[in-house]
Structure formats: structure tokens, C-alpha cells
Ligand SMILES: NC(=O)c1ccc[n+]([C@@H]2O[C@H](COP(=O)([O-])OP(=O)(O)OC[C@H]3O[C@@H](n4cnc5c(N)ncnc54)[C@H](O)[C@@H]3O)[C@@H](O)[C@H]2O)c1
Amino acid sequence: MPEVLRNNIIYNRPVINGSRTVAVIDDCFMGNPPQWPDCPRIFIHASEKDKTLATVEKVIGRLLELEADRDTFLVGIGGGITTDITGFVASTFKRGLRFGLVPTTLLAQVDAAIGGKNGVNFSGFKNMMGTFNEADWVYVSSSFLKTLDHRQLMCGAAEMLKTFLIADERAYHEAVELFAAQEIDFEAIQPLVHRAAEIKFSIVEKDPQDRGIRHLLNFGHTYAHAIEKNDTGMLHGEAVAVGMVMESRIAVKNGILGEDVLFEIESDFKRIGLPTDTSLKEEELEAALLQDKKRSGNVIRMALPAKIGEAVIWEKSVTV
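In the form predicted on its own, the chain whose sequence appeared above, alone:
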């Protein structure tokens, strides 16, 4: 039996029985594709620029060529963009297919591939179209992490630190020390990946449709999405790191967070090698904030840290 965490995370390779399988794979694997699963493969270019309906249409077109039906099982293999697109296609093609995910980046393993959110971008705005739909399983393996370059690994570190900043002080400090080391201990990463998944599931179970407490998981993302809209050279995890610092500054201004904690967070991020600031002007970010999914009228709800390991949901007024 595979080791199972909560309802769908597994750590031994799953066996797919009774379904025709099609794999959607990041084309970074095209020269050396995974040997599993042995099935038709659809390669996609996994960039934020290509995380659009055009790529969804390409995948659906290929599924039609393969005569896929509602019993077809999709497997998404790649980072968060690939898992998002796979989940979106599976949720909408012929009104829904079953699917599983194989996240190959740290960012996807601790965040993008778990929790049931699937989405695509529109006109540069992040995840403007999406669904809530859980994969049947998510196969997490530390072996994939050893293939990542340092920048991609640090993007995953940012998402992991986000989770711990809102819910687990001890795990946060452990993660900082791990990622600050000259040589990353991949065996030590695995328990932290498990812990991040546990935290996310515990929050998602209480608020699967993202109406309340699940907003805590958006810490750093309100400004991150605005940054990504205007700075296409910054990777998602890097933008989340900057977003966490910016939103922590807001917490300090509003008496929610102590200045000493803000200094500690900034220092930790710099020590790891994560960015903490952006050259974008406030007006550029404010324009993007108006399109944020969490906006209701002239109010945007965002998560702000109260201390390391605890966060609150706060409302920011924007000019419409």
C-alpha cells in the first residue's frame, strides 16, 4: 500500500487500473521523458506566458485526436503550471475526467499541486479562469528535486516558508536553516514537504471554496500577482517572496506585526537568497490589484502575519 498523507498525497508510485491514461508533460522532459506511465503523451511549454486557454485548447485538441472519452485518466507531470493546466483540462473536458498529478518542483509539491485549485491566466492576470477540483492522487518524490536548478528550488522554498509563516514557527526556522546551508540536504527537505502539505490540507478542508480561512494561504500572493503582471522576468516564487515582505510591511504599519519580526523575515529571505523588493512603482501595482480575484467592491482581503507562525485576514481599501 502506498504511504498516504491526508486524502490524496502518496509517496510510492501509484498504479492506475481500469482506465485509459494520457499524460500531460512539461516539454522540459521532452529529451528524457519519464518512463512512467506508458501511455500517449502531450507535451506543453510550461511558462506563465503559455498558461492560457490557447494551451488548454492544444491539449484538448490532442485529446480529441486520441479519441479520449470520459473514462480517460489524465496524469500531469511537471511543475505548478503543468499541474494547473492538467487539472483545468481534466475539470472541463467533456464535463470532467479523473486525474492524478506528479509535481516535479518543490513549489508544486508544497503548494500548486495540492488543494484542488486549477487555473489559467488571461491577459497577464494570474489564474483569472479556474476550477476547484481535487486530483485522485498526487505523487510526491524527493528524487525530482535533485534535478532542479538553484533558482527553481528557491522558488519552492518561498512557498514553503509562506506556509510555515502562517502556521508553524518551528518548521519555519528549520526550513530557513536548511535552505541557508551551502549544500541542500534533500533528505531533510522531505519531512518539511510533508508538514507543508499537512498545513495546507488542514486549512483547505475547512474552506474548500476559498471563502474565508483559506485566504491565509494567499499570504504574499496579492502583491505577487501584481508584480508578475508587470515584471515577467520574475518567477512566481520570487514574486511571492517579495509579496510576503510587502504585506509584512503593511502588517507593521497597521500594528499587526512588530518591526523586529519584519526585520527577521527580511533578513532570513536575504540569507537564503530570495528577493525582498521590487523596482515597480506603487501605481503599477495598484492597477493590477484592482483585478485581484480576492477583491470585492473596493476591498481586497489579504493575509498578514501577526507573528512567525500566525496570520490574520485583513482588508485593504483600493481606489476604483
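Next block, the form predicted in complex with the named molecule, ref. the form predicted on its own:
Partners and other molecules omitted; one chain follows.
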């Protein structure tokens, strides 16, 4: 395993300057705060309800009290909510501080902390404000994952499988076996996290502003957003798992994917305990999809699998 992946993922704890660093930490670690980094800490609560400008204001207020300046280095430690908020604060406070991220959920390690997007929700809409700004480094360690509850771990598994379904057949099968096991082997997760991050990186560097090929990473997400809009109580990764199955069905209907592969994906997901269906009615999903479509003209754009390890961007014109 290389120590540094491309330019910013690291697997050894970085040395930081404690007098110039402030850490923004998920308050789930408050009872047992990490010994590192030894610097002032700002705890935030990680919920979508709190992923707002109000929390950004709170963090910035504390930074001012701590007399942070443009040379202050920010470290965000937590899941995707914490890494998104840290990236947003770092991008905007005094027009920009340098920052590093320590993702502590599987989802954040394979997805949220990679690729330079950050942001906060606004008025109930997810990630309405944000910037593209790459962290100086992302320190990834599977040791954090041992305290994650199983449901959260499986949400990360869903995003990891998404990445492999669009780009790496072998890694996909390895990941399915790993997550289907009775006991999760945390050592074996690390190389798969590495591979997923590497794939995300290689796509992002071709399309950093998300205007073309980066859309492949949205496989499963068009339906996932429709499911989440209808508030089914599913976590994001669970909705993405259902979305991947539904979008694979569309791929089959349009002659892009073989039906046998759809069955294989569906049965893999069932085997590892990911949901593959929603109780929502077709009309409710269609209505949510149409809302999505309104934002991008008369075209619904989806990443669809062509086989395990390969996907295409598919567009469909719709009339309102």
C-alpha cells in the first residue's frame, strides 16, 4: 500500500503545528476525544439538521475567539457532515484557510472527504451552498471504523460498491465478499477504501467542476434523491443502494445492461443486507424525478451500468 495516494491521501498521521491548528470535531467523539491533534478543538453536532450556516457561524465565532488568522490550519475530524462543514469554513473564513480532513466514517473515507466538494444545507435543501476546494491532505485510517454502527458502515459499503460497479469489477466482487462475511475484516477494508478513493480521484481530476464525466459517480443517486425527498427514513447510503438497483433496471429496459447482471447485483445487495426496494409508489418517485429534471432543462441524465465495472452516461428527454 503506498503511503500517499496521488497528491493528498495519506495513511500515516500527519505532523501538525499545534499552535497554528484548530480542529473541528464531530461531537460523537466528545466522551472519548482523540489524543491527536493536540490543539484547540471545536465540537459540532453531525446531523443534516445542523449542517447549516448556523453551525458555520458557530465555528467561525469560535475561530475568532481563538484569534485564528489566515495562517491557521483547520483539521476536520468526523463523518461527511463534519468534513463538508470544515471544508466550507476553511474555504470562506478570511477568504480561505488551508485544511486537512480525517474522515471517520466509511462513507466519508470513500466519498465525502475525497474530491474537493464541500457545503451546507439551506432551507431544507441539501448542499445548497458550497465550494470546490481540495484539502491539503486526507488522513485515512480504518481504525476509526470499528466504532461505527453497522447500519452506518453499510451506507459506506453502498457508496464503495457504487464506485466499483462503475469502474472495477474485481474490487466489486472482493467488496461484496468482505461485507457479506459474518465478521467484517477491518484490515481488509483498507485496500478497498484505497481503490475506491483512487477511482474517485481519477474521475474527479478529469472533471473537477462536475460538468461531465464526474456524473458517473452519481450512479444510484437520481433515484436515491427521489427516495430521500419522500422521507422514507432510509439513510443516504441505503437510498443509494435502492437507487442503484432501480437505475440498473432502467439500464436493462434500455438494452444497456443484461438482465442476469441486474439479478446478480440485486442478490449481492440482499446478501450483504442492503435494501433493494422502496415502499414508495411509482408516481411519487416520478414526481420527485421530474422536480430534479426541471433543474436541468427537459433532460434526465443518469449514470447507468453497462456491466459490472463499467457505466455510461444516459440521457432521456421528457415532456412536462
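Whichever C-alpha set is largest while still superposing within 1.5 Å between the two forms counts as the rigid core. Numbering follows the first chain given and starts at 1. It should be emphasised that the depicted structure is a prediction, and the values quoted were computed from it without experimental measurement.
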Core-aligned C-alpha movement of L280 between the two forms reaching 2 Å: yes
C-alpha of T21: shift of 2 angstroms or more between the two forms, rigid core aligned? no
